[in-house]
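For reference, the chain that follows is the form predicted alone, supplied as structure tokens.
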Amino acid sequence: MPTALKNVNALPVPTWRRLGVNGAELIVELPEPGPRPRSNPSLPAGTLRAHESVLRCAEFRSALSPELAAYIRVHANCGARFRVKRGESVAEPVTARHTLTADAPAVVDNNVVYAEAHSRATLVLVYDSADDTACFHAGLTRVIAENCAEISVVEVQTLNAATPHFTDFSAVVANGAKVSLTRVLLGGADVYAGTHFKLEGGKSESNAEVFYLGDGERKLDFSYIAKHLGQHTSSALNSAGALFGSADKIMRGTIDFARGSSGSVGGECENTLILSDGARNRSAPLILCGEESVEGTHAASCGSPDAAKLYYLMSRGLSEREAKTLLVAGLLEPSLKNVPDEKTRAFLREYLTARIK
């Protein structure tokens, strides 16, 4: 049934309403998930299931929408949920591929990684479409990283143009732990993505790499929050992508230095290429300081491809379209470095080129 979602990807502290960046409001048809989709989480042998009691104590916060996160927890029909034992290093990435089809048109996945102290693991989530059938995806990924654990989450999305993509990520990071998130969002209809890092422990670290592609009349709505609580914590966001057609994208990026987070550092960097006059890009950076001895930075660039770079490439025999495609592909490469499978990296390069053409 149609559900009204308010304050989707909302800024933690609202600004002038007339700017239109405080949060999105939309009506979403939240379906009954129905049949289990074609998904195949390759859980490592011997891992333990994550316990709900641990999740309840972690105090996760949704950056996307609390109502949508609750819907996912109740109605999930799939998901990778596992625990990495203390000191264990999982060599092969845990991969969950979800293919949306007419027989299973809704994927609602609830993913959990509980990493005990000094453990390591990588989770790869892939979402694609078998055909042009209009489907639905909503996913929630939660990570608990205990002392000195290292967890990497990679999300790859190449859904068809009729399928909306809602994705919510939150992590609680303890002393000396590191959590990394990479998102490659190339397809889908409207895309709503929320990210929330809670850096609880001293010297904890978070890194986020996001690449997006917007065309047609797509809406791309992103939220990023790095909450610094422990001392000498660090966070970094690198966001890049390209917009053409009448695509509309907004990034709300927040670095929150809470009292007690002295010595912490947070940074955000955005790079958006505008390839048509009808595309629209907005950035809403926010740095909150409850502590004095901290360092927060934000840098953003937005505009048409650099004329000098285009001239250089075209002087080497490339057409204007080929030169622009090469520039967009260059923005994708930093995110592809975190995709562990070479076959997937090659597919994404080909997919990106085909989409731009």
Contents of the next structure:
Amino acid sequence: MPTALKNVNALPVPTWRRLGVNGAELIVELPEPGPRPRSNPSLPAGTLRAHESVLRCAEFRSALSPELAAYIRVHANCGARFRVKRGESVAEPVTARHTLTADAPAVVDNNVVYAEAHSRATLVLVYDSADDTACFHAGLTRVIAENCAEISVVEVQTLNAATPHFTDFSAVVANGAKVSLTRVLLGGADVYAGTHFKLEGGKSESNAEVFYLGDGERKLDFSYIAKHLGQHTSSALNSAGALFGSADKIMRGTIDFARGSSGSVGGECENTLILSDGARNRSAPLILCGEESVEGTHAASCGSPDAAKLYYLMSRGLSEREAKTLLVAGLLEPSLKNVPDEKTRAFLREYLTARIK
Amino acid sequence: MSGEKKSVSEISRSVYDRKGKAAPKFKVQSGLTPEIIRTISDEKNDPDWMREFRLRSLEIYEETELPAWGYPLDALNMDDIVTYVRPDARQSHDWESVPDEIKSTFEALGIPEAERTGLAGVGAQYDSEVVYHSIKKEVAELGVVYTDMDSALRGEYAGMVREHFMKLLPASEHKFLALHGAVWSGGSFVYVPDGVEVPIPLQSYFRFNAAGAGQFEHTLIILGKGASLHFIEGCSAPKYNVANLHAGCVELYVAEGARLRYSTIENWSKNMYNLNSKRATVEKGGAIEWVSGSFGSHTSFLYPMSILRGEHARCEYTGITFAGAGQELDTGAQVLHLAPNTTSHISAKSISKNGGKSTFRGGVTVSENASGSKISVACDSLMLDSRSRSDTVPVMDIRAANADVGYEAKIGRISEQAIYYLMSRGLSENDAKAMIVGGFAEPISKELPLEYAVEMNRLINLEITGN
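We have the form predicted alone; now please give the form predicted in complex with the partner chain.
The next block holds the full complex; its first chain is the one shown before.
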């Protein structure tokens, strides 16, 4: 049944309506997904299966859409839900691979990570398509990192061009804990991604690396909120990508320093290459500040590839297309550093090159 | 320095807070009705088209919602606002003919002196009407027209006014432009013919005296090809315990190769709702430069827009906002790049203190046709305490492949090291802070004529030290 979603990826502080960045309004066919075989990943030593109820001790906020998050919680047909035992450093990543097929065309995954104090783990979420069948994906990932825990979540998406991708990430981070999110969003039909970090504890940290590729008539709609509550907290967002065809991308990035977050530092860096005349790039980089002794910075650059770099590469024998491909691939590398296995990294490099070609 | 005031909650604004005692000659009832609009139109002896325009604008006002963004405007009740107040003075070209009460107010503000020493012309508005307007003979002989809007509306330039009036900023754009269209009064009209460069600035000063009233002046400036002008706008009002409203409108037409600098030092009293609209359209090779200092008002919404229509047109915005106790200042700039190789540079600074709230709101749009355009946006915000707020809400909408866009923003506090250094050289803490804030504001003050830069630095000192 078609469902109207309002204020998807809503800007925390609205601005002029004509700019179209206050939030997306969508009509989405939200399926009732069937069960998926082998839907939950195996867990390495040091982790335990967990129920969603472990999250009751924290208050999460969906940056993407509270309605969609509620749908996912009710209709999830898979998900990685685990807790990491206190003091455990789990070297092997928990990997959940979701290949969408005509037989099981809907993946609605509800992922839960509860990291006890001083623990460390990585969750890898892989979404791809077996063929060209139009499928559906909506995922919700919530993380609690207790004192001094370190959690890394890596999301890799190479869905086919007929499958929409909704992904919602939120984390609550305690004293001295650190949560990282890496998103490599290369495929899918329209892509909607929300990110919310709540830095509650003193000296807590968040780090987000995002790479995206927009082509055809794809819509890429992102929101990122880093809410600084504790003292001496730190957040960073590095977002990079390339737009071709008549792709339309919006990035809403907000660093929010609440009163009491003294000594905190927040930074956002955005780099977008526009490689076609029809592409559109919108950025709304907000800094909200209710505390005196903080430091918020934002830097963005957007446009065609640097002429000097292109000239240099072409003078070394590359065609213009090859030179541009190399520059786009260069933007992917910082995100790939967080992808734990070389096989996936190699696959993503090849996939990107093929897509650009 | 021992006698220096340490509290800035009640700063001395004696020059600005001077309240004129002369009763107005006429004023309409508070509120907004078609009858009130017709009365204003009769008082001003409007041509028929303007009377109809006012009534249509009132309809639009009634149909339009309040903005869904920005600080709340709930405390502004139009039923309590008197939209037209005619002072007991005829417009004059000679300060001696201006009634003493009004003249002494402008003298205290330094307007006649500024005219003598460094202005090509002055317009002075008191409440809803212009009471003084003059232009230097040698500038008038160049063909420059500088007159009040009422005279322009009925005189030789009536056709030009009708062709341009509220065409850049239509009444349908937002509620307070519709309000302006309905009740506007006063303001200045400037026309600079092709190729004429006005060597020294023109200034219009808007003084608001009546309590519980509104001021709605309209400024229309048209520059011919290759012309150049520096126009200065000043405004102030005494403080009352009731809300006052300013909803002016500034429309600027910059022809091919022309250059216009529009400077504003806004120092409204802190009971004022300043909901002003400004827009410039710039043709091929032309330039608009906005220099803006916002110090006063209770609530401000002010975002000058530059529409770069012709190739190689350019725009610069340099602005500073100082939000003190009880103030909510939402300011910024908008640029629309519609032609190739256009350039815009926005540099916005804000300072928040004593619970003041400031927001930088920006919008830069680069259309499909604006290839080769270059945009740079820089926002710096200084928080002087943790009771205050400072937000930046910029948006960039880029639709051209080979545009070059750079944006950077920074929010932070005054470096304790820098304060310590200055204090170790004998400055008090407040003086050290004032010096650092003065340095922070220096890129704006250096863009102003010397007298205005001094005035701006004085306002900063007032806000920081209370002296």
